[in-house]
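Just the one chain here, laid out as structure tokens, in the form predicted alone.
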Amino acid sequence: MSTYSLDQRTAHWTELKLQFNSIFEAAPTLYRAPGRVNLIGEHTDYNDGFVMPAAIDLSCCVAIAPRKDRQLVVHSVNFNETIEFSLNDGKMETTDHWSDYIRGVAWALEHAGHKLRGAEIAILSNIPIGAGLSSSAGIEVATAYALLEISGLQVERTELAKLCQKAENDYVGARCGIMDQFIACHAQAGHAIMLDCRSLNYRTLPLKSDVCLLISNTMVDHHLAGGEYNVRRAECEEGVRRLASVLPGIESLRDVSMAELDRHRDRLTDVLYRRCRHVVTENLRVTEATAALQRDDLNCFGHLMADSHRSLRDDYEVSCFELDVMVEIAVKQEGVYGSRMTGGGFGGCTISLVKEESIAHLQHAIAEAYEEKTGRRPEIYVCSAAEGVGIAKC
């Protein structure tokens, strides 16, 4: 269990900022990208839909000094790796290793016509890896960021976005929407964001500063959805491939609304309406979330946070055993206005919106009884809604 504070942000800039010096015996400059939370709006962002993310105060921070040639030379501190290969080679082939993120928004942005920098990097994220926190995120964005800055160049944050969301589709294999990418380049502190993942249109929604995120972590990897996520994508395509048919013109499931659903049912299997329905149906969530923030109706809030864990656990089947003891075990204790699964789901974590006078019980409470019933220890985070990628300083 535990509350990530300032004087933890600040000693983990600084050991990076050591090592880096003990390795390269250069002074680096260090950049942060955070990693995230969705409050609601799972597997809506790859069908053009809407999501509320925010981002949290845990993050991947890249110390970086230039190089006079176009090598990248990179030292992972949590895998206590160092690679190293050259911005020439165009091909730039995948490893299947932790360094295809960053060999990977080098591709991105060299083909993207940023001519890099060759650069030595040092990594440290503390973001847990396979949890559902998005650290792919936080070490693209974190890692793209720091590669502009010391080539002296200039990209907006969408297109920044864009461009690691790129990396992580066409180079690493994960066909993973714009969401996580575009909260690690725009979030604001003490905000979530509703995202429009067509437009890219968004609203900040400031979160009341009583209020916490209780992000629980199940300890069960969600190894499995990585390939189970691309399913899910491909039965959404097939679904809007079939409905088409009948509703000319739709591109995605978020052109489709729940009548016109039922009205085409036949068209589908079951699986495949089933689906389509958690789609549809959490786009409206979404949207009635944003107006329960917009009027402080956390209770409302938590309401639609429910009805999106069943419809993930239901009908989209992302949920696991360990996932819905969490949930059903927070929404029971005083204090928690709502609690859902967050992330691609088969594991990693959920998110609980409560009072932060009840922190201090909910931690303990929820724990223990989850390791009853478990045998897990879940790792418990109190978070804040953090700021999106720039310079770390310490």
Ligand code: GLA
Given for the second form:
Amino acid sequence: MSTYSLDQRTAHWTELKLQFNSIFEAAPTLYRAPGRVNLIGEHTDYNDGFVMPAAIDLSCCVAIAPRKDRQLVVHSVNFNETIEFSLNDGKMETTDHWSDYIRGVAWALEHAGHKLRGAEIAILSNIPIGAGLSSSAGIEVATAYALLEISGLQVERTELAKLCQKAENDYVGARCGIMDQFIACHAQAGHAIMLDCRSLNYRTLPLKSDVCLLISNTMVDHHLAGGEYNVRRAECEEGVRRLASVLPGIESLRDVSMAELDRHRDRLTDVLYRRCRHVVTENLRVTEATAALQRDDLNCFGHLMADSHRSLRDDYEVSCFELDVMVEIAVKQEGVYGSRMTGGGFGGCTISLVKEESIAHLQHAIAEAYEEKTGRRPEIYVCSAAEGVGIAKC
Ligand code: GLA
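Next up, the form predicted together with the ligand. The previous block was the form predicted alone.
Every chain and every other molecule in the complex is listed next, the one we just looked at coming first.
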């Protein structure tokens, strides 16, 4: 179990600086980008829908110093490995390696016309990898931001998010939506955001200071399900194709109402109908959850989280035994408003909204019951909503 404190944050940065200095000679500047947790609105971003993420105080830190040439020399402290390449290489080959994220953002930035300087870089992330907390967006956004800063270039934050998403879609090869990169760029401390993934307009939503984000890691690696994510996307696209023959003008599931979906159910297989129903109802839940948060109705918010989890489990089929167990345990505890799986699914983490005063008791109760039922020891992170990418001040 862990609570991430300010002391640990500074220790993290100090460790990174030490590592940088042991390899390179120049004095570095430090930048950080956060991981994220999604409160509600899952698998809706790539359907032009609504999401409600918050950044968390686990982050990826990049120490960087410019070079005179166009070489990037990058050391990963997590993997204890250094790679080197030239920015003049143009489109580079993916290697199915952590460095693809670095090569990918360098490629996407250059491709968009941002001429970068070479640099020496060390990277240290404490966002757990493969846990659905967006360690990949963390490394992309922190690196892209750092590269732009040392090159004296300014890119607006939404554009930065889009370029990092492009790196992941077109270079790394994961067809993710915009949510993770967007929140890593735009997050505000103490707030979640409600993002319209079609217009990219968003609203900041203050979270009450006595409410905590309790993130429970099932310790089931969700990486293994990368293919299933792309299958779900393809199913949504197929649903839209079939519905468009009777609902001309629809571009995505965002444009379909529940009444329309039911009226044209015969156009879809049972599986496609359920996939579409998840997306259509999840969008409605995000809208209702926004209103609930605005009137401080956390009990209502909690019910919507429960409905979201059920829909992801039964209609979208992206949950797993361990996620279901974790949620079942959490919702039975005193002090929990609501709980659901968060992120892509098939493992990874759950998010529970909880009363601050119950934290100590909850951590123990959830961890013990989960281990007893699954034989796995969970990690539990108590997070507050953090700020988006920026310089790491230490
Ligand atoms: C992953 C993707 C996001 C989003 C979620 C599911 O985290 O990176 O774009 O699709 O899954 O909501």
